[in-house]
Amino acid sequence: MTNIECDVAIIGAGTAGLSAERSARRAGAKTLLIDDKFAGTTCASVGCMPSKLLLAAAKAAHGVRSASEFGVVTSGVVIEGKQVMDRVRRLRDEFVADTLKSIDKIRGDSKLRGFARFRDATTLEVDGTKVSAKAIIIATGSTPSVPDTFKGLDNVLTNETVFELLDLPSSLAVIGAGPLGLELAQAFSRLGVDVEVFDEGKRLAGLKDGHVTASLRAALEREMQIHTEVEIQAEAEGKTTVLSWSGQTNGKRTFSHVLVATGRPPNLKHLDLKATGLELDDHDIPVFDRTTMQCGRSSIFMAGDVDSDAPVLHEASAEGAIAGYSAAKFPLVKPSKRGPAFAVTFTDPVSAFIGKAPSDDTVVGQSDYADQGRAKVEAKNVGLVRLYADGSGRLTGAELATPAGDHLAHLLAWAMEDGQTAMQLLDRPFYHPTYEEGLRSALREICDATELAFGDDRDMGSAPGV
């Protein structure tokens, strides 16, 4: 058996793994990056980028259909499904190629192709090669979950297969009303596909605030049906699937395709974690400290989707950097600062949550975008922002479903990371007319509730719609 020794071994060459390898190497460690394929990141190949390419096509189609609102009359919209999907794959492959270039820059003796499993807490076996490391980082990502109800059906899609469609489906049942499910559901609907969404729960896009959820749902249901709190049964009928559901709504329908978006559990099964002696939680995921990414007091660290903490790209990259540095410095591990929780769903309107959920003593401010000036100009006047603050007016969290919500969410995340209060944000310039102005109503409500007085100069432009 071949033996390899290194300071830090990283299992997985996705976003988190690449970030971890780079961070550990910069911290002076001899690294070894292990992956079974070295095929590119989830984001580039089956996640963020191909989904946004599909959303871009959907936005173009929706813009043409909506043009009459502005007095721009079109003769109709023709969707060439094959061209849509061809562009998605073509540009997706370019994004994947870019990630492969970054992998190619890593020295050949710092990469090992194969499947890794633990022999003990500091030793891996990779297809017959023994790897001894002072520290090991698990960055193996996640895999789509397909419930038993849908296994064996010929027309079932996941986010890892949907972008391989050569043409648009004629009808689509989307199982799961989380971020991925809703993004793809709305995209396909706007591209002319007959879409319905189903979920056993009642939340949309991971939102917890009932007011924001209701606002988002009202907007989305203008374009497609959404069934929540339903039990679902499926059976094959030729090349199609017959779906039956009961609960808050009841029905039965045949779909040409079914997209399962019910979550992505972590890739841990084949690692033989029992050999490590790590403490596991109720879901058999190692218990770890999110400020160091260290599992207990061991020399093993976690990063990215595999830890099921915050499965979004910027968090995977940040966790990889923290894990890489911590592993390189092991056993001298020190906590790193983490920003507020921050996730965006690119529906229209965009939804997002930032920071902490409200508690009983949280101060809440609200802005309704139904009458917001810039939103009315653009004919996008739907949605809601709910800002959360403590008794001093310092922002602690937010949920929203608004036009340009991804941009608003960034501003709020930065403000929370800096510990800004509603009063301090109202002191900042708000250009007119912008979507950002819509935040002022919510900020004023927080100031009023926390008895923070402000002068007339901050009320300028406070007429309805501003």
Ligand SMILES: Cc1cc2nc3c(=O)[nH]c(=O)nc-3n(C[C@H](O)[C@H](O)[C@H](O)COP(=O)(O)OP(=O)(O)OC[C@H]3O[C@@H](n4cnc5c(N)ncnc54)[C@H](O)[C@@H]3O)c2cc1C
Second form
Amino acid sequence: MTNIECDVAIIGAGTAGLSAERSARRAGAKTLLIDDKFAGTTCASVGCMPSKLLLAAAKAAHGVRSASEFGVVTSGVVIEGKQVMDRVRRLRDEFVADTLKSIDKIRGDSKLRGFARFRDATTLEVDGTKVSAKAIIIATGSTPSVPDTFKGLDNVLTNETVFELLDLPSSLAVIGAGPLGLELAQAFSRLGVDVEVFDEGKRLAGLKDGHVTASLRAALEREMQIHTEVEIQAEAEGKTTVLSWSGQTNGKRTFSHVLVATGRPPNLKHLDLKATGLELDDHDIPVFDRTTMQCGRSSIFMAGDVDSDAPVLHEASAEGAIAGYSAAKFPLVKPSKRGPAFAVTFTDPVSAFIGKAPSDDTVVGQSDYADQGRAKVEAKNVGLVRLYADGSGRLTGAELATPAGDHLAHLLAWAMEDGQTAMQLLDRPFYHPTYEEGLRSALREICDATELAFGDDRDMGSAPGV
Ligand SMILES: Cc1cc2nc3c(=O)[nH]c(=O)nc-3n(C[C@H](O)[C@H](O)[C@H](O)COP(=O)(O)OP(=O)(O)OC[C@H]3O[C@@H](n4cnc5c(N)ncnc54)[C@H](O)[C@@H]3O)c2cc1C
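Provide the structure of the form predicted in complex with this ligand, given the form predicted on its own shown above.
The complete assembly is shown below, putting the previous chain first.
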């Protein structure tokens, strides 16, 4: 058996693995990047980018349909499904090609194609090659799960197959109202597909705040039906699927396609983790420290979706950088600072959560975007922001569903990372008329509740007209 020796072996050439390899190499380690396909990252091929391309087409269609609100009269919208899907794939392939270019830049002897399995804590077997490493990083990502109810049906899609559709489906049941399910549901719905969403729970887009969830739900339900807290049965009928559901709502109908978006469990099953002796949690994921990405005190590190901690791209990249550096310096492992939790769902309105969920003594401030100036100008006046702060007014978290919510969420995440109080943020200039101004009423409510004085003569925040 061929034997390769290196300082740091990285399993998985996705966003996390590429970031880990770069970081370990820069820290002076001899690296080996292992991947079974080297086919491009999940983000570029079947994740962030194709889903945003589909949403962009949907936004264009929605813009035309909504134009009459502004007195702009169009003679109807024709959606050419094949052209929509062609563009999604064409641009998706460009994004994939970009990620492949960055893999090409890595020296040939620092890459190995094959499926890795652990033999012990410092040894891997990769399709017949033995790899001995001082430290190993697991960055193997995640794969969509398909519940038994939907297994064996012809027309079941996941995020790994949906972007390969040559044309738009005529009807679509989306199973799962998380970020992935809702983004694709709204995209297809705006492209003229008859969509209904089903979920056994009651949360939408991973939000925990009931007020923000209700606001998001009301906005989305203008366009498609959402059934939460329902149990679903599915059976094939020719090439279609008949869904029956019961719970909060009851019904039965036929769909041409079913998109399953019920979660993406980590790719750990086939790694033979038993051979490592690592301590596993209740979900069989190695116990790790999110400030070092180290598993226990071992020479094994984790990064990206595989650790199931924060399955979004910037976290995969940040975790990769931390894991790469920690692995290169092992056993001298130092903690790194992590930013606040921060996740965005690109529906319209955009929803996001940042930082910590509220506790009993959290101070809450709220801004309603139904009457917000800029939102009214753009005919996008729906949604809600709820900001959370501690007793000193320091921002600790937020949930929102608003127009331009991705931009507001960035502003809030950066403010929280800097440890800012509501008053400090309120003291910053807010250009008029912007969506950002809408945050002012929530910030003022926190200042009032924490009895912090603030100058009020610049108060034009959420007033509809000034
Ligand atoms: C539809 C969808 C939309 C998304 N939208 C967004 C978004 O808008 N914004 C955002 O921030 N995030 C988004 N995400 C999440 C984001 O895509 C992921 O967080 C990120 O891609 C995870 O990267 P990763 O490196 O952990 O995994 P991956 O990119 O999946 O990389 C894992 C790699 O490991 C390889 N591998 C696995 N097992 C082995 C093995 N045993 N041996 C060798 N190789 C192996 C795989 O082939 C793969 O190449 C989205 C995800 C999906 C599915």
